[in-house]
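Just the one chain here, the form predicted alone, laid out as structure tokens.
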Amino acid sequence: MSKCEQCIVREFSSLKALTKEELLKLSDCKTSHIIKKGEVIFEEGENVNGIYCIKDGICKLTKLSANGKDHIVKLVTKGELLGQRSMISDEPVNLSAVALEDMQVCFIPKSEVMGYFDKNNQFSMNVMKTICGDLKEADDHMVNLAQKTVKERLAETLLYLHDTFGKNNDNSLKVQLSRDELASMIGTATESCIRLLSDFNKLGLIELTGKKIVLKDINALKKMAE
């Protein structure tokens, strides 16, 4: 993997505030890992003692509910950092991270990162802004669960997957989630999710081929999601 100062991915995260000297030092202490699809990066309750920078790939962040089911809180892609909140609060991670596809990640030890908080104010501000952004997303998601119907949430989630992660050459959504995972994201039972997808298919809003989903009428989905 490339050196931190040569890595374009850092421009998308808090690390963009680090100086060349700081990045050179970071390169010496980071470790690079290949994570295969389905593998766990870290588990809820684990002491990570650092942050992961995603160089390539997508993972899901999940929270174990009281009934023993994993609920998908967020999908995270290249350029983002994992573990910032737990590193600052000095607590075990609150979520699990699982690879949705093959990933390249770099692990940076906490001892190294925390030193930048004293020396680099812009880095500190970037981390705080990221955590504040996560809190805002969590607030919005909670309101959506309370006020929007399952149909509206499904339309919104399909558009989010399309706009954030893009599509394949055959126009299907690049991120292929199982029906269980999709149901988890919108906060409903798997059976309800399957039934709604079938309804969307019949209405010509989407096209289903196995796990693949093609959005056929984006404008109609936008109106439904409002």
Contents of the next structure:
2 protein chains.
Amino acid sequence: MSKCEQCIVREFSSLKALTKEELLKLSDCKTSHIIKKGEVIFEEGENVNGIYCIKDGICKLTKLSANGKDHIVKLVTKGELLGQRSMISDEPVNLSAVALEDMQVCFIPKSEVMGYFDKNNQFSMNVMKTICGDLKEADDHMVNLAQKTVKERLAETLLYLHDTFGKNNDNSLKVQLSRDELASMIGTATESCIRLLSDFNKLGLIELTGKKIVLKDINALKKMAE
Amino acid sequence: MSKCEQCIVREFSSLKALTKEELLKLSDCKTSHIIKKGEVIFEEGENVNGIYCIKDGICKLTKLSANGKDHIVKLVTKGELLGQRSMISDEPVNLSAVALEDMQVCFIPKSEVMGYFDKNNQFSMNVMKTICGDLKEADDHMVNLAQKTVKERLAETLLYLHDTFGKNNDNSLKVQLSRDELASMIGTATESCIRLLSDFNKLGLIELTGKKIVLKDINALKKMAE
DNA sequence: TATTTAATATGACAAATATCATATTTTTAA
DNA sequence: TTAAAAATATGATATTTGTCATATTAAATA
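Can you give me the structure for the form predicted in complex with the DNA, which would complement the form predicted alone we have just seen?
The complete assembly is shown below, putting the previous chain first.
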């Protein structure tokens, strides 16, 4: 079993506040998992009873709406934790987590994490700050959905993917979403998303090669996103 | 100056975890304020440096979007706290707070509240749970905005106002929002909102008398909201 | 490799929603 | 009280977006 003390991603999450003793104890009680692309880490409504620390890979957090369509609420990547909200609220998770690429994750049981809350104030503050950041992001997202057009939201989302997850050697966006997933991220019909991507392509804003998307004119996209 | 120890609304917020000594100290450092309907408690971008405890009244939390329109993110009422996220993140507030009716609020300076985080674990957990609740609510709201029609969102919002804030003796909704505010809550144009209210009225789902709205057929509204 | 299935693409059309114009009512303030 | 301003209401129309149909291409699998 790998040691948390030597794990680099720990430094990027709330877990960075843990002491050496806490890390040693953590190494013993955590379990490591390989998640293949497309596999579900947990599903909306499930009792997770702990948190996942993402060592590698990206996943989507989705919520099923009344009409049966999934909406992608957030993308989460290496260094971040999953399932904090649910654990603190002591409720089933309200979102599903599905791997967008192969992932390595570690599961830390609730009993262990709750101990940190009691004894390690810095850890508590870190978690709180993370959740506060999520809340602010959610507020922003909400206003965008309410006030911006689909075109603006698509431009913004492409820029977000670019800025947050970077690009490959061929300049294409690193996160590869299907048209369907992209649509469920910006909150529109798949066909509308495809159509707008085609438009952007024809306007020279982006370049489409199969699933690959290259942002050609970032300034124009920024202007479009307002 | 009124005493926090005897204040009833305290029991409805995270402050319920405070000890007698903490409450006595709080009474000394808090300031009480009367806010008239329409007045601003704080504005997006401001440094608030503390939290507000709502003793009486209701306010709206709004966010200005790129197109210059306000969006109502949330309504907050007596017993709840304002400005927690901003204080914990140590950032300016991301939302504006405006009174929807006359209000009584108390301001508690940051220095005081941060002390509770250090010394009172139950208080920390209460705040965390509240923010987690807000985050879950925000996720739900986001999916609704992305997937539901304006009609569905209007029906849902009317039911929400009814269930959360109750009704007057004449059965009309207690929170009186202008058509403009209602529109900015469901994320649509004012005219669309007015038109749909007219439709609901003609269908017998609601009854409109000036600004007053009476829900006549709650089951039909529920069905409409899906 | 051949066959099936899923994803992407695009046209045609329908439905939802926004915008603009204008009338009417209510509220505010001179 | 009356004039001005703001809020509400409704029609006409434009725009945006969704839905359905149907190619086309790419991916999965027998």
